[in-house]
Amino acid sequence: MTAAATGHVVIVGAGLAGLSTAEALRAGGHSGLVTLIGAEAALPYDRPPLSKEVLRGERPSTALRTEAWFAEQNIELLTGTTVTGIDPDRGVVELPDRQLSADVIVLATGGTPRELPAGVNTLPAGHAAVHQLRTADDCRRLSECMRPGQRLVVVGAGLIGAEATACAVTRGCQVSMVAHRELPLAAAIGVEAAALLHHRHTTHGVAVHQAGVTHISAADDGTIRVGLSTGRILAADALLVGIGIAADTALAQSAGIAVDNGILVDARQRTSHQRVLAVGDACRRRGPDGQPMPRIEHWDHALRSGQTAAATILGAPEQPSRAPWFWSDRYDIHLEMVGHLDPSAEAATRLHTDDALSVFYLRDGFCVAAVTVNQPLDTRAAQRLIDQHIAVTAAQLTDPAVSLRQLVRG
């Protein structure tokens, strides 16, 4: 990268990853122009609360910074602006009404909600009863229909679907959840924790259906019908489709940048073009062997990949890697996951109570991942065990009498 001191850095995407890039550039001493471009009209905001506190009506705004902060940092913020193209060779970012010259382009384009297979949804495009949950506007629309007694069908039982279901239950809705798998999230957090979480829906009155969706149609009374692969028909006032996101790679692809289920980057967030970096949900990192690793869509990754990109632009040393981390809240459960789950790893369960446990995963005498339920201190310990590569045994981790803090201290 060549913009260490005075170059113009244009960041496409004003979510957390883009914002963290801009913020870290200024914190690292970058004195050149920094332009942050967002397609939404709102100030950059935090997404995780949209499926939690905001949807429950407990928090009106999740703005990450104020307009005054951008002015103080001398960061040009362009909201409500869609980038129509980039030309990395010439260092040009195309806007609808002009061009920006850029020494470095950072793609923080995020993702877009996945849609049901073609032909399943026969409702007109933009039907008022069909929802997704990605943006603040999506959250507002969904929240407006979450009235007591309303019948909501949620398709998808991953993080977003499960958290939105819990919010709807809290707000008095009658919720039916449609999950393709018997234990959603088991591949990410393990069977034990996945079972504990998924069964929570049933105990809170949610009708859980393991099925696929075959069709969605309008009924004469203004409601909708959701047909399942089991033959069952669900009547609903509203439908939330929460089946994940796809990386938004359109700009990268049109510019000839290497893409494979995400914009491919190295450990410093560099893409296949020397002028372009990519961060956040849109990027997919190559491993030490050069092969693409699983794409990460979590908050912590968005924050840290932006910081890494800024360090790369500034020519700063590479920071030590940290195990990935994410969390989820639903009902009375706070889940955290750290590391990459390895199905072949040895599982060591530390049971605190029926509703509080931690499962550590070990390989060759070292912790490689852990999932905790209502045990955030165990998560912090696991993070350090992984990051500092501290040898540990299953017997130590499963014994509540053994202090995890002492294990970390050695």
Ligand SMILES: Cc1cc2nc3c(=O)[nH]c(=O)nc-3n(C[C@H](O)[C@H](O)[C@H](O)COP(=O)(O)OP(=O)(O)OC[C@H]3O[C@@H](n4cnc5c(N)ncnc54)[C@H](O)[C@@H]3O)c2cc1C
The other form holds:
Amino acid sequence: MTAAATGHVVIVGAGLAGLSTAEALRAGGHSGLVTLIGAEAALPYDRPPLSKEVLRGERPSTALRTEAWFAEQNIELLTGTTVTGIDPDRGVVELPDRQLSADVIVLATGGTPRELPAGVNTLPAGHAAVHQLRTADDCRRLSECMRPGQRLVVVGAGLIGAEATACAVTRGCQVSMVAHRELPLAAAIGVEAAALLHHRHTTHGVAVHQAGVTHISAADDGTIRVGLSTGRILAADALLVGIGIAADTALAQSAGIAVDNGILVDARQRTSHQRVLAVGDACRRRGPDGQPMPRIEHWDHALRSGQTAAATILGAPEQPSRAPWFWSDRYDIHLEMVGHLDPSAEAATRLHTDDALSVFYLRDGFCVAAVTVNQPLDTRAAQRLIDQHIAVTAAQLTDPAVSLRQLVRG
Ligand SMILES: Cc1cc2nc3c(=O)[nH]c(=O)nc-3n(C[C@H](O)[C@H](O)[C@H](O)COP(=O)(O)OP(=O)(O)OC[C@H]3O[C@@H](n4cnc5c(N)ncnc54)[C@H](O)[C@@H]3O)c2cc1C
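What I would like now is the form predicted together with this ligand, since the data block earlier showed the form predicted on its own; can you produce it?
Following is the full complex, with the preceding chain placed first.
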């Protein structure tokens, strides 16, 4: 990397990945300037609670670190500041009112929720009844309309849509969910776990519609009308669009950095420009063969990619890689997934109870992924089986009498 331990590192984006980079730089002994710039006005905060306890109204969104912590760490934090451009060749970061010079630029710009096409959503931009869920402000707006009896239509049955649906149910809303696929998330977490999770909506009184959305309009009384490809029209007081995010790659793209559904990086978070690294939801890693792998949009990846970027800047040795991990909570279900789901892998299911199971995925005698429902200890074991490349059989994994801890210890 080009930066000496005394260079100025400018991190664009003050979400978890940006914060993790700054924190790991200081922890690793970087003595130069570190500037963390975020477009949002708030101190960096965690996003997962926004579709869980914060949206259920159980607690407010809170900062990950205090102002005093930034001062102690000598990390310059610029909130409410949008970076308008970067010039990596000259080492310049453009702010609305001035320029910063940087030895290293880290792009931690995250992602932006996808919107329904304008031809489908005919409501004026920024309509008060239409919601997305990415920021603490989004969460506050959505939370305000989750009153008992309110009719909420959730478009999209991915992780965020499902978690928000469960929150709305808890708060007494009447929820309709529009899912494009019969079994949402099956490609990501496997058919067995996806079925268990998706059916939970129905048992909690959610009206699930397998359809596409064809049009959205407002009636004279302000009611939102959501037209479906089945011909049905749903009436709603509010609408949540949860159809995924697009990586924020604009700064990288305009600087000529290689981008393909994410800022392309190697295993050390280096982009195609030697002065620029990228981390978190905004980046997409190339595999050992140079081909881009699926982009990861999870908390653990944001944390770890920031730590890897800091190690790269500091010239520290590469850490052993760990299988990706995420979790999701809805109703009484705690889901965890570790590893890369490979459709060709053999599934081995360990059934604990009706509401608790683990599905391990095996290839050539090794575990490559696992999905667990209400079994976090099985996730920990699977993580070690994958990371330590421990040989196992489907018979061992399916039998609840076989201790996974023993398997891991060998
Ligand atoms: C509601 C919600 C629930 C989630 N739940 C889970 C979960 O249960 N489990 C899990 O594993 N993951 C979860 N995630 C995903 C996880 O939170 C994200 O992967 C993680 O927050 C990504 O961090 P990031 O720093 O890469 O991006 P972000 O957190 O999006 O941060 C990027 C920041 O960069 C800023 N920015 C962008 N462009 C500029 C610019 N030009 N100038 C200045 N600033 C800029 C943005 O304003 C933003 O604040 C959830 C995400 C959301 C939204």
